[in-house]
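Only one chain is shown below, in structure tokens, and it's the form predicted alone.
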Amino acid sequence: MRSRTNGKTEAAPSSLEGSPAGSPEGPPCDVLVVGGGVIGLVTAWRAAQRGLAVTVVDPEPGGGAAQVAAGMLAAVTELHYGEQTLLGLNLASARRYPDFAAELTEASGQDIGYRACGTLAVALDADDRAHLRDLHALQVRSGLTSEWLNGRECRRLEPMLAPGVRGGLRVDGDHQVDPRRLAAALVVACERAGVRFTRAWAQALSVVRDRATGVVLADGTALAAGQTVLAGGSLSGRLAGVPEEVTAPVRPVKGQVLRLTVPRRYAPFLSRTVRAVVRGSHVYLVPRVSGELVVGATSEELGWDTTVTAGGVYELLRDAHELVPGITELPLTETRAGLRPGSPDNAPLLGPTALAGLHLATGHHRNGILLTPVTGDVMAHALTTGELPDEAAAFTPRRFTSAHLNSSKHLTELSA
């Protein structure tokens, strides 16, 4: 196994010399993944498939934001202005999903709830209709496929929609997956691929002679690794011992979500994901084959707060009711709040950092589930070659380092 630092390729060390606390537990591994959410798990699985010895450190593998996420694979309807570079990565991952789902299902023996059901984005008033028209134009300019429908055509597709729906976009290429099933399947696939799990909290990164060499657990145990991947979601920037210049610039973005159950007498309630902007707030309804209906999602910059609030639940139900009035007849079975890992440009940080031996796989914000397949491939490539593949070059963590930013500014001035 080899790694690349400062433009030179060098062999990764196989021991943790001079660890700051404790002694290594068992033989050192090739790759230590800190964080057992879907991003950490897919990184571990793909790395193990490349022949690397991998350990995942997490007290509850398969938990994290996946327990709250809705699982929309919405590369087209999630397009935002200024995110065309991210669009390329989203589309690359969306194209991988059918084969990825089939491979993971076979490897784990578990169904991950992948559905090629499409999305219908609708407008409820003139302002929303204008917003959707602008989005449609952006999609067309970006080479994406979506079809504009009038209100009657929208209701023909989804009869439960409110009579006031003014129009919408039909996107058959946007699909869905069940994030909880996805996470559970990845845990099993990792175990079957030989990944080891250390069910504990990582307390600090070990750094020896300007190289990351593993982590120290909360109980003082030191785990040695040739390469360490921080994949802890919104917590990725809080691990002690990480030099400031390579600390992941991620922040928690709170999202509240509801789960309802569709009784058989109401089925079929919705046949595809339905989403809208209601008075400036985004709302989506994601129907599962199991009869579950997921409603989300708020987006709140409230630090580490994960409280489910009456206001958040009210706003989601109010907006969902305007979209699909019959929703108020459904049993409310769960309310949850979770934290998305947001980066300064809302795009992920993938691959080697300026600290030798340290990689990041975080900052996926609202696209973590969508980007799971491509992240696994990108990180496995980086861990075995020391470099990012071309499709992920724009998402290097180094784009936020002061040297990189100063260099980019200098190039901009020269070209001006």
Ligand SMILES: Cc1cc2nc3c(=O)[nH]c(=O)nc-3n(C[C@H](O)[C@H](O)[C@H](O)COP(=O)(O)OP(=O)(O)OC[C@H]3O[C@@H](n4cnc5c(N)ncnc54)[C@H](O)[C@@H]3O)c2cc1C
Second form
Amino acid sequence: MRSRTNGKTEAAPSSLEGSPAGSPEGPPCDVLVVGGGVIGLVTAWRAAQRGLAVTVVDPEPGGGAAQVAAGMLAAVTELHYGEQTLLGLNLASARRYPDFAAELTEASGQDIGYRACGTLAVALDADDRAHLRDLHALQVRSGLTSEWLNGRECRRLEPMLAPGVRGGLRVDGDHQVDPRRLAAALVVACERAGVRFTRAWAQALSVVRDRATGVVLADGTALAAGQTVLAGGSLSGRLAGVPEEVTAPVRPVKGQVLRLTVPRRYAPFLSRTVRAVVRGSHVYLVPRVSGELVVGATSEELGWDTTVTAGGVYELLRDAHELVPGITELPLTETRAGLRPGSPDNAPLLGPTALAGLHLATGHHRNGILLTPVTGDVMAHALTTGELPDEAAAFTPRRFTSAHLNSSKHLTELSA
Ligand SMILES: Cc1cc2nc3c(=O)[nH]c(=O)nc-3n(C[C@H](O)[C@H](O)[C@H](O)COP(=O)(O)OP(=O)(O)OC[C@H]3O[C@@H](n4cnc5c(N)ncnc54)[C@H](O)[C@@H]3O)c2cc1C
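Condition change, the form predicted alone to the form predicted in complex with the ligand:
Now the full complex is given, and it begins with the chain already shown.
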């Protein structure tokens, strides 16, 4: 594996690449999941529930982008032109959330902060209003439920909104969950379901006679498995030993987020998620029952850099303040940056690859928390049957195989 920070990479020793080097540790498991973020964890949990022997490899399971994410379950408000296929999967996952939250709470004994609070997307000027009107039209054409409100109606719902709000979309189906609680609960649910954790970095995929057979850890230990799932988030494309034609085309998309605290005397400050596009930048405020108010997020293509910058914090506070002026009274309790695992079409890569024994569960980009429930079900299905269920057929990693090869060839030709 290569270094985690700032995109400075250290190539794995060539002796490990693609070889079953190292001494095997213990009996092979059925499924080895590389990456214990929410996607790897939900895959492991659901696979273990189906009777498979599962191991998760991650130095810090439950970490990853969920430590930063806001936790909006925004299938409707995050709809973009050209992403109608993804919309189907997003809606399928949103529908699962109430039962998923109840089952995970029962399995882990932990509340995951699922809150059916709805969302209000507002416009501050004529351009934002036109943008929101377009989104509303697209939502209606896509059969989604959202209601156009004028400025006064928006402020009646959320009195802390700025007087200048011109109108907005009320989306009662876009809810929220607390991603940190979600990740922690998944770790416990996995442990209780018999999933084993190896707290280490996977250095290289082992491939024997055109079949993935597990991984080799940084200390040379080999872990053998019938099937290996690569769920390494933004690092998914960087595991050594993965043949080029099945390498995940995933890149890091940096997001900076602020956490403020609403003192009890101000509650309820906001009763639902409030979001807007301000001068072309997206800003949202997600209020939790605990008093935490998450303000996010920047979207930056800067490799593996996770520095919190003055400019990022300034822009988020400036835009959030235009939306809800009262935020300047609140204590600023945390600033943090994380990496979304972006894919070329902003949709996840799920299920078997062209290399026997290797699956991908990655590329969830800005919707990984929303897509956690459906990903668990889809991956468990793929691991037990070898095939993707119909609802996820469009998300096969194979959709990129030839395009990926062609673009690599093109780049090679350009640099020659
Ligand atoms: C600022 C921000 C805001 C967001 N807001 C939302 C939101 O409101 N709603 C929403 O649905 N989504 C949101 N997301 C997206 C969501 O957080 C991600 O899509 C999701 O968390 C990705 O989960 P993952 O498990 O695929 O990857 P990650 O969380 O990145 O986890 C990957 C794990 O793999 C491990 N790993 C990688 N390589 C190896 C290796 N070789 N060996 C061992 N371990 C390895 C890492 O240590 C890490 O723990 C947001 C993301 C960011 C950054």
